[in-house]
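Single chain ahead, by itself, as structure tokens, in the form predicted on its own.
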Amino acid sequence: MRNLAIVLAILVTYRGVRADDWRQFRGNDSSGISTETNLPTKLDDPKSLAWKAPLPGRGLSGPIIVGDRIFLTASSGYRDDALHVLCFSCATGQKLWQRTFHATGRTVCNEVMCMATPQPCSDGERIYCYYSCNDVVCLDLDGNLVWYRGLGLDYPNVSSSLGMSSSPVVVDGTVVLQLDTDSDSFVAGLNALTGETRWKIAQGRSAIWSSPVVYRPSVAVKPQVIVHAKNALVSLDPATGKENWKVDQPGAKIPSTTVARNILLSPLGQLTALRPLGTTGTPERLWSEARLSPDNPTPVAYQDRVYVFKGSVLTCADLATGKTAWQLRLKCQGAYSSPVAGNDHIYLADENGILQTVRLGGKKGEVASRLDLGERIMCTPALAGGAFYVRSDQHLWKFADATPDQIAH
């Protein structure tokens, strides 16, 4: 019985943070999913703007949600060298906080990215923030510095004249960075109390801006992470970095791998859909499909359904089969930006700042709003609380539902 309780409590506990925080790229779960129900789908009511704060410098990274407050970073200065990462609060949009680091690293990227493009992670205690110039950043959750890191200066060959933009995850004490270069290449796994490298692993050589992903299908499941090297998909043991497995074939340099439930779709050329047989053997691939394959965003699986936002066209396929629903064409141009999905919506954002929500459970997808923000936006938006929360190039917004019942709630 006791166990029993353990695991219980455990269980409860996974399921709270899922539902209320967003603390790495693309959720907690690597999914791009919220199972909430309270999520804002109309954005262009003017309503639904529950405020917007002005932020200093740049930044192409996505922000995070702990608990009731904000966290993203920055940077500016005539060499983007100024690193900043900030804290807002979820109800009111006011700044709490904000610290202001300057850069060890190289800082040269193209005028697209800037230094703050990776987007920060966090345990629930810390904030891990990496920059492109290859510092690294931990601090409490109120801003307390606890270890900073100047990455470029132990591997000074990790560099890229483009610039860095994988984002780190942080799995049970271990910070996973991906950092994947023309001259130097390795995944690092840093302890996440002192900063201290305890694994590295090389790879080929080769400029990949994929983020390393959480596969970790229940609680009961240990973890692993799954990162993109130039001629394989692997799978990484994130306490040792030991290799679990891997599928021999080139993926994506851009978009990142997805996790649906117990599958994982992985760019490889084409989309492949891959179920994991534990943390040895190679995969069970379930199909390929290359009308599905991404170019920059990353796709997201949500009710049985896969959806790809390409070019000005989303696609709808299906999960298990990776047949194609529908596509509909969208007013819009390219986009960084990878989709998110929540009550029963696609969230999707252009690069030149239009936010569009897609209606789905039909026979086809339905634009269900669209908003211009007026803004730049690169980073992937985050879904928590009963808000949609976005990063533009010179703010922060949060769009959430005005009914009587879900402010009190």
The other form holds:
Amino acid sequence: MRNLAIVLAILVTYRGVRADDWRQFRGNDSSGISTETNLPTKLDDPKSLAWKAPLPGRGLSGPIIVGDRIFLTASSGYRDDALHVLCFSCATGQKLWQRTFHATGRTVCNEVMCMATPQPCSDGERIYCYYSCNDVVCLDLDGNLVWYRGLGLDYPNVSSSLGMSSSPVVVDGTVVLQLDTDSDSFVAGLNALTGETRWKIAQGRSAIWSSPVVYRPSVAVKPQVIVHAKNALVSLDPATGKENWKVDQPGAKIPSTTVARNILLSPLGQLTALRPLGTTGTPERLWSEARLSPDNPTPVAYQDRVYVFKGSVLTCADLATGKTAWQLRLKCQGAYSSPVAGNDHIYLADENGILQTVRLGGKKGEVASRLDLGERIMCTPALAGGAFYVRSDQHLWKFADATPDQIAH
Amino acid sequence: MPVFRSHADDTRPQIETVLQVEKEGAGHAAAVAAVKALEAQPPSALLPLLQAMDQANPLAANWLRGAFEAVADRNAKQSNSLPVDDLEKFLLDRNHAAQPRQAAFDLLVRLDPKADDRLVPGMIDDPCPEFRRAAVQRLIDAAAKASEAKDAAKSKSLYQQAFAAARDPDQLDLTFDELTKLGEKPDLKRQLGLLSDWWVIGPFDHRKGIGFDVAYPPEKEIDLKKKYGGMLGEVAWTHLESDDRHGIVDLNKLLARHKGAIVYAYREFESEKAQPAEIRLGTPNGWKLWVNGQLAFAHEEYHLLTQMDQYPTRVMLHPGTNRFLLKICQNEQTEDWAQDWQFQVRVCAPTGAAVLPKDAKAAPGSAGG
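Based on the form predicted on its own presented above, generate the structure block for the form predicted together with its partner chain.
Every chain and every other molecule in the complex is listed next, the one we just looked at coming first.
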């Protein structure tokens, strides 16, 4: 009986790992794509808005989705020192819980940014929230604190007056964070269960706002974490921080590397396609293309094409060669949000709150829908559970096809 | 015996463990288990958790707040199970630290949104910056309403109260402007604790970024009568006073426009007593700060941003004369937006109240801090 009770308890509390989770910046595998085929594509159809929920503070961080819950960070207060972690129901948009902490690091940043700029990440059991003031919070999915680190207290000179934006990743029990500033820089791996430092590697002094990405083309190979350093693209072993390989070429400071199956698309001046040769040796360079050099948004690769959203122009190029296939000028302004893709569409959000979907598959992309949310959007959206999620300055929004059983989780 | 029973003695071992949390992950492994046990406690643990936050370092305070919110959240639907009266008593006792009082306030307002109206007006002289700010904002809003109603006397009186109580630069700026329009002469610099006059010497060489870690003569001695070899020849100490509203010392304007250059700025500060203070610096340039000959902090970044209170550095002021030395480094960027070479300093208590030098003159019509 006792064993049965334990099994039942496990069944009640277990939240299975779902392929349609969206657990970090630009999705589970840092690709920015979803394989789901029931994603909404007509965002301007009023029936597609499932719900919107008010937020207690600003944020440039996008939502992450684990099972039937959405997790989001926000910050508020005159000093922007109230750090919030929020949990919502995917089905209803109801806020399930909120936690608030007090920033322990410096909270100065550019007025466009705020402390809740980096996106949280999750391993399916816990969420890891990193803020611009270098506070790191780990909570379980029910909002119980697991641990709290103040990297701003530990390393007060690792601080940028513009703000920090690099989103962490969690790999096999290690939370990897990149803190690169003009005054001091490092990449660190924290024990996901305790927050203790597993490793810390000094980086060259240079402000970098891009995020580490996880490269793991199959579960059979060791994962690699790819980071942009001052003068190189570097692959690290997330368990030890040991360098696997590096490409000695300065990279972009804001957009991140994109993972396209076994290829890395890195903004190294020109957008460069690299094929790593395992964990040793310099990756094979497939092509470099100046015309695809990204601005703030990170490119996305989808169905053998790569898409770069720069200014108001969406450029489509061949993933194998980098050769431009078409360009589409859109009615929008520049974006901080990175494009995401799924269900044969590219999803775009500009700074002014214009959402657009672009239908793919023809000779050239076509705008499938356009919706003005009327609020600034600085985050990268999420695609999960048959839905499109985005956060604006004041709200979290869910769009899904109108069929009730497609909305419900 | 109830399944859950908690009072201060029950939670003390776990709280003690959490209080051991320190920088760089120290004490974390033990604290993970302790905070989990605390989060499972009944509402009677809420007060012990708040009281523990009083003694906690900033990091441990967040661990305890996590436990506090988890316990409160689990029991919030049965608000009669929560010790509301005790929470309010804790909140209103200003001897407690700002963070646990804020946690108590947030919970009380969550349970009763009208508590805000009841509690905030009495917080106009509260040491907690957020409470005081909220109360000041109510005065500002009331003053604006009185102004709209053409009641100039009431409006002026309310703005005067707000100016005297405010500590945040935006509220001080707004009330200063309104009072000036009403014919008053409030002393904004004094209320902000700005230090606008400095002895300055330079330029010293910082071409190709070499000078940040070079100890030029002012780092070795302060003698305001001495002259030294500088980047372009002999340099001497000069007394500068900023006439900027916010005490910005514009080196390009007051000294000369130089690139790849360093100046040192020195002044003395008479403190009435030994007291903790924050020297709050704003600069778009690389900088170092020494207080009484000790390096307090150094940070090298250029032209990312500048604003008031950009870099708060906690120091301990001695009674009597304190010596502040700043090193302000200008790089050689050529972009239009990378030309500023300036600094701004104010001295505040950790609560945000201006700390004035003993010899500071009170301007006519100025309000006390």
